[in-house]
Amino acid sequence: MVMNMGKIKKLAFGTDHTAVEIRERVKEYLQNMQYEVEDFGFCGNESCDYPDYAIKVAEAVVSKRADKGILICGTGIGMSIAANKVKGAIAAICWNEDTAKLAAEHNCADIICLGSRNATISEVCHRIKIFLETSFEKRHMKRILKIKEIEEMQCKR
């Protein structure tokens, strides 16, 4: 069992229908390694609408109720346009480990999106983990900042 060391306790969770095979493992995977879940549901093998467990994480997390998000779909796409709507959310798709580590380290983003179609749980799991030990690396801050001044200009219109 690998410990969860880091200052990340608490996780929400969500995904679609798409992910009914993998979610109880990813899950499970996430409290083994000593994480907090707090799902906030997928509709069963019925089809359903991801942008209803997109915009309820990424409300979790800009709310601090929650450390960080994830969420699963499809792709990632749809889980990741929706929750970004969530003023003060950063959610990232994330194909590879790559694009997983940068998310967090370059982007500061606070919820990861994740396909099931195009990866395997081992996959999945390991760009989470991957996501959640990496720290954000402060010298890209003055472009974070620019993209919270670019989302205050869109509310104010």
Ligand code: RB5
Given for the second form:
Amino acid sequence: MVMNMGKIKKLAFGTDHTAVEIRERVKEYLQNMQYEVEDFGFCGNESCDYPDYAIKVAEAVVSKRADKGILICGTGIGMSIAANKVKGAIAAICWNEDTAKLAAEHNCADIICLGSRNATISEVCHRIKIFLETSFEKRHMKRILKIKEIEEMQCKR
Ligand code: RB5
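Form predicted alone done, so how does the form predicted together with ligand RB5 look?
So here's everything in the complex, that chain up top.
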């Protein structure tokens, strides 16, 4: 068993129907690392709408019910667009190990978005592991604050 020794304990997890084959294996992988995984539902083989899951996961993260979020759709694109509509959420689509690391380290992302159609199960799991184990580097904070300013300005419009 691989222990998760970091501060992140609780994960919010959501997928659409494209992840039917991999979702249980991803959850199992995370639970084996001692993460507590809250699964925000599933539509089985039925076609469903990724924004329905993106909002639940993003709201769980923003409200601090979860420490980080994981979203999987076909490409990761729809989930990232939808999750970023929730005020305070920073969702990043990560298409390789490097972007998974940089999303946490430079962009302070709290939600990783992945594509079930463009990655293997082991690539998905590995990217999530890297994302969860990488800390934000404070030197990038001024850029994050500028993003927050944009968000505040948009909310007032
Ligand atoms: C569903 O077919 C697909 O559009 C969805 O999973 C996602 O890739 C959208 O970005």
